[in-house]
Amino acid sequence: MKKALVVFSGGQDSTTCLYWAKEKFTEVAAVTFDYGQRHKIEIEQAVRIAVDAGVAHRIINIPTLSELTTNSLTRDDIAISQEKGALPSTFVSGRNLIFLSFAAIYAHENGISDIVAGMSQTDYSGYPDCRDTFIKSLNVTLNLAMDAQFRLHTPLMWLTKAETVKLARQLGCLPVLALTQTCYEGKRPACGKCPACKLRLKGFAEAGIDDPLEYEINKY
């Protein structure tokens, strides 16, 4: 396998799922998108990590996204939080529908078959567009869609938060998870408090590894 683009936002798991393609590939190159999110410093942190990682980056820009979308990551005006029984208020409709489908597009473009995605849904908030019958469906979509044979891959899928430390702590990548963009609200050092850092700390800790992110509050 030669080259392959990975959907890259600049947090914990899709810079685990960069260094997993360095390691795969003998080329990688690395598209993030700009939807109007909350915590947009992420997308900084991508274009640093990608320069540390040594790969092709592009940042391409979907405003109307956010403005046929509700939600807590695009609005800072509603609350990051989750009911019961409910999708969490974090829940973009069709991100990943749409970030899958213009990286595609792109990678079509740029002679590129093998496309990277961090989903998971073995510790994930919920969303329906993380689940493994999801991608799958889609990769035969796209591949019908532009007479193409995209493959689809999702290193993370099966692995819970603490296995995909280990991950990272295997690729040689922990260090750098030091730049990466988890806190929901944007913040850094993180606040250590909404849904994605509680999650992230949570991982870090079972997998008996310290996190090398800055928080606000003590992570111990």
Second form
Protein chains: 2
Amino acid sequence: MKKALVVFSGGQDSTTCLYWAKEKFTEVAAVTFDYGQRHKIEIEQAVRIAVDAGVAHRIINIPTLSELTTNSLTRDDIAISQEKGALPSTFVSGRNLIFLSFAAIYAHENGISDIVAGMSQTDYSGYPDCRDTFIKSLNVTLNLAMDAQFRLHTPLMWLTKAETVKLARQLGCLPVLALTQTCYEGKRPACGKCPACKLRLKGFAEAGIDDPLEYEINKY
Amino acid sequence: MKKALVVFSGGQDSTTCLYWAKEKFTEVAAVTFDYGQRHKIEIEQAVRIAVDAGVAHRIINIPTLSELTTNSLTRDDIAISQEKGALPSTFVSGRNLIFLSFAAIYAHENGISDIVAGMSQTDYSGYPDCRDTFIKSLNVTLNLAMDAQFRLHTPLMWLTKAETVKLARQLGCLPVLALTQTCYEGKRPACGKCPACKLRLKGFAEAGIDDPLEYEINKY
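Next, give the form predicted in complex with a further copy of the same chain, keeping in mind that what was shown is the form predicted alone.
What follows is the whole complex; the chain from before opens it.
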């Protein structure tokens, strides 16, 4: 019985990873992190998708992250922006480091060695902790931390957004993407204008596939 | 101005590290983690020692750790024990991984690159995340996670407990060790019988130095 744990935000990428894991492993569990994100609606969507996919789902609270960092993802009073050459204002220092570390602890306590996460270097938008080298280094560190043999899987690492959309179609989870939350403004229908919405729409357009998600704007 | 952050539990080792950092750096700050530990009294002692040492001190809450793990350090209903060949029941999976990751995030947000922590491989008692290889791997991972240039310092890594006691004398912080909290039972005067107390007493005995801490038992 091979069991995997998916780090699952309820967004497009991690939902695709959830279905990828369902195909590769005989049993799949998912964890979603509540870290005080502005787009809290993604947690509600994550619950819906996990129920729909029939996987065990645990929400883990990490209040520490927003206590320690200043960014527009957890604070209403900071605008979402990206200046050229600078890190986006949505960057939460060390977010994936903390997420994957807690996911590994949870996996370890539950006898799971395979951890699946949706990081992608191709569209990493300046987030250093989405890059492949970070993930590989973290894999070694986690194994040393717990005398374990974790395997971190990042099936989207080298895919473009368009390729990820095509992978979702291949996995048969395209309709589920209507439930996913991408919009950084936390809107449903999605705003279509924030960096995350724009990236998503661009991916679907390039793949020549219709995005099943509802938008406030005309998406074409 | 070279500033360092000390991961500071209020115990003997991290107090020695605090004074080591005060000698090496021009400015020192300290962080203490409240993770629901049974021996919460160590946090009160940490506050006293930090005031005494004149360093800025921040307490960071990490409720997530005790939510995810089962161990005798955060749970009253599990006995403190160590079976031969097994991890001690006080082991919190990934504890130092989480502590150092949050410390690095805090340091990063405050423009600090030097982080000091009291891990020691010499008396690591089976905790994999006290070992030098883990610390070095984590250092690389933290730098990759935040595009940073952290330097993790572990001045006690290869010292015996007796050598650490001698280092404390050399740094002039021996009297401060009367304020430190070592006892896993959270007792003051210390129980003198738990694994942590025994290790401490052995170190002082081997160094031929009197432990300024009060014990319930006759320490000689």
